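Consider the single chain below, provided in structure tokens and representing the form predicted alone.
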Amino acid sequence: MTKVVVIGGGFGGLSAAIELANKGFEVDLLDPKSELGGKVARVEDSDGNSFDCGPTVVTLKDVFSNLFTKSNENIDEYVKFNKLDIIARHAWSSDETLDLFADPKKSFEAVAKFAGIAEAKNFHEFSTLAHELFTVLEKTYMKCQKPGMLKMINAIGLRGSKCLLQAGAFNSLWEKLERTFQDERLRQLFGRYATYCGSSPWEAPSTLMLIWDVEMQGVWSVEGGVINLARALKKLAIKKGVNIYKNLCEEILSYNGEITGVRLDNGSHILTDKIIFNGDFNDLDNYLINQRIRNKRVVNYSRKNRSLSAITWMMKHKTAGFELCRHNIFFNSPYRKEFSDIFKKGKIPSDPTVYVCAQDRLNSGSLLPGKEERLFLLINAPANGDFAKISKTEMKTCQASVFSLLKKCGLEIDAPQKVSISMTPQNFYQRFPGSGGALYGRPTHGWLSPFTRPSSRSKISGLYLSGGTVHPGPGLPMATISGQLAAEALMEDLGLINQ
């Protein structure tokens, strides 16, 4: 029986471990954290209120369901999902709000009411193209081991190539949106999808428009928080025989340039010539202490080549005025300045977009009058947590800007100055060393950038990669797919499945 060590219990590591255990491998998964899940996390304040402080929803649910099905299990027996009718509520002022729905017809009608019938028709064409793009790229890019431009063009054929040209594949997402919508607010709304990959819509490729199709396929909340999906994966992994150790891996061992095992923080060793590293790719050097093997590593990302970080606030308060649903986005203007502040000036944006997750609301959005509710607020920020610290004055100014925008849009929060928990790029850097606080690896900037992410196979024989900083990219479904691709690559190299 071949032994494989998986370093890191994020969604990529868990999915890789499950895939390999299903094939009869002996799998040891190492993660010192009290809860597995990587960036999926849940925190509790001093009053006992718990908050999702990472991903707050699930998309592409079939990615997770299929993992359970292949394990002869039913995911619905492990975790309960609630499909959201309203994907998100968007606001620019108290008089400008737009809901997008899981029902395409409702979304069309909402856009028509908000921006006019001509823009609704543009929205329909945009949605159709986003769906075609997802269909074209799902197998040829997302689930492909090492996608390359020429390889992908050959795979998608004439029809797929035509779809890429229609999407403006060599242009930025913002350029595509400028050609699609006349209404600046709609450009902002769909330009925000670049931030799902930690990027600027002025630099990200237009192909990221397919994220809208991902959301149209369904957005689910998880009963008890997304952490319960991580717990379900852990439970499945243990059932399939994965050994989980709450130990920190201090070193990836090697001899003569070959992987030989790992050294743990308790001084013990696990011998193996097959390792899956499920962590921030930029943190890998901290594990490769042997210089000979370290030299095979890809060069570090520079500080200027980091994706977005964030500042978040968690609180439990009464709200009034603006009717919140589960997911709410409040837009500021000018929009471009937000990304100029972050990527060019390296500072907290003065007029940020604000995301609010009302964690006690589901589809109806209703809440009992006078009841306090748990709120998770997030703005984009530069990934400089390893060399910059936000002063109390900067934090206070930033917080004032955030709540000023919410008030402008009609949302009143009782005692907004009373924040239970906050996190900054410095906190994210401490949680994920090597990242600088970046939450998505390197940014997806430029049309070639999707092909430059590290793939499942590292340059070191026997060392494989998974997680949101490698192909196919960030987000729970993509990280889960990355783990499956890493397991697949490992088995291919052992001759167990055909390449």
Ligand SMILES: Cc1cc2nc3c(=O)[nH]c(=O)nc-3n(C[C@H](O)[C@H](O)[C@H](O)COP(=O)(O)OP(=O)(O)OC[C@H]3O[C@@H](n4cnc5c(N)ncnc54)[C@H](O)[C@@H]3O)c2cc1C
The other form holds:
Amino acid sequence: MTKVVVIGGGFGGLSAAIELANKGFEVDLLDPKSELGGKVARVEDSDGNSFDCGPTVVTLKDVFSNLFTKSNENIDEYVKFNKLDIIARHAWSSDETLDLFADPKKSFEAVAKFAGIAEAKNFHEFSTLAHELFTVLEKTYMKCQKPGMLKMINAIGLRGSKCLLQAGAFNSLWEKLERTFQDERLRQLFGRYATYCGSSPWEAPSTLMLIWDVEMQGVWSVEGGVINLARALKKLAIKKGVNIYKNLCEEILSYNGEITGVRLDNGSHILTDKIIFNGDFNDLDNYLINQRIRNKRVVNYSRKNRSLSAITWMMKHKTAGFELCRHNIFFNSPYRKEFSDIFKKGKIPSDPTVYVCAQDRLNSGSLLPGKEERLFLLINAPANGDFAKISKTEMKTCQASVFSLLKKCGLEIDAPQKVSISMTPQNFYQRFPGSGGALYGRPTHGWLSPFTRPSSRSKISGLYLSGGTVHPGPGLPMATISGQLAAEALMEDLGLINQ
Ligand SMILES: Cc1cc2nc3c(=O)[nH]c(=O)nc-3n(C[C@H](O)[C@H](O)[C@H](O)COP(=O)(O)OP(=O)(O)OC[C@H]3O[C@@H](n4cnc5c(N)ncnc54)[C@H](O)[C@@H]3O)c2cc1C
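Output block for the form predicted in complex with the ligand, input the form predicted alone:
The next block holds the full complex; its first chain is the one shown before.
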């Protein structure tokens, strides 16, 4: 039986491990964290309130279900999902709010009421195009191991190429939105999808509009928190025979340019010539690969080439004045400044967009009035956790601007100064050292950037890559797909499946 070592128990590592165990490989998975799931994590405050402190928006449920189905298991027996009626509630002020719904008709009506019938028609066209784009790119890009530009154009054919041209594939997302909507607020709302890849809407390619289609296909909440999805994957991995070791891999070993094994933090070694690495891919270059191999640079990473980081706050309070639903976005202006602050000036935006996840709500009205509720707030921030420290004064100023925006939109939080837990780029850097605090690998900036992400095969024979920092990109479903692609590449190289 071929032994494979999977380094890292994020979604990319877990899915790779499950795929390979299903095919009869002996799989050892290493992760020093007490809970698997990587960025999916849960923290508890001193009063015993627990919070999802990583991903909160779960999409493309099928990606996870398929992993279970392929393992002859039923995901619903492991973890419970609820499809949300309201995808998200968006606010610009106390009398400017817009809900987008799982039901497209309801969204159309809401946009018409918010911005007029002409904009609702533009919204309908935009949604149709986003859906076509998703359909065209799902197999030819997202689920393809190394999608080169020409290979993809060949695969998508004439209809697909037309769709790409219609989307303005060589333009930025913002340019596409300027051509689509008159209403600046709608541009902002859909431009924000670039941040799901840690990018600026002014730099990201217009093709990222397909993320809107991903949300239209469904946004789910996971009962008990997203951590329960990670726990379900872990349970499945164990059931399929994956050996899980609570260890850090300190070094990837090689001899004559070939992978030979790993050295763990307890000094022991595991011998193998097949490794799937699920950490931040920058870590490979930073410290993991031994010197001989390191000369063949695996990645080329600079401080400038980093995606967004975040500042987050978690608290349990009563809210009033603004009916929260599960996912709420509060917009500031001017929007462009947020991204020039972060990407050009490397500073915390002075007027950030604020995302609020009301973790105890399914939809609006699903919480008794006056009851305390758990809130998770997030703003975008520069990924400078390895070389800049946010001072207490900066943090206070930032927090004040966040709560003043919420207030402007009508949301009153009793005792907003009482934050249970907060996280900064520095904390994210400490948790994920190779990243500098960047949460999504490299930013997707420029129309070619989707083709320049590292793919499943590294330049070193026997070493494969998975996770949100490699193709097809960040986000839970994409990281899960990347694990499957890495497993597939490994099996192809062993001649077990056709290329
Ligand atoms: C605050 C925040 C909010 C987010 N919001 C969303 C959202 O709403 N929806 C969404 O879909 N995505 C969201 N994301 C992005 C998503 O979480 C990630 O893209 C995804 O989880 C990345 O998975 P991964 O496979 O790359 O593994 P990671 O989650 O990066 O985990 C990697 C694992 O590898 C382990 N590891 C690293 N090095 C070693 C080593 N040397 N030895 C052993 N183990 C090692 C680490 O301990 C870690 O557990 C968010 C991320 C953050 C941080």
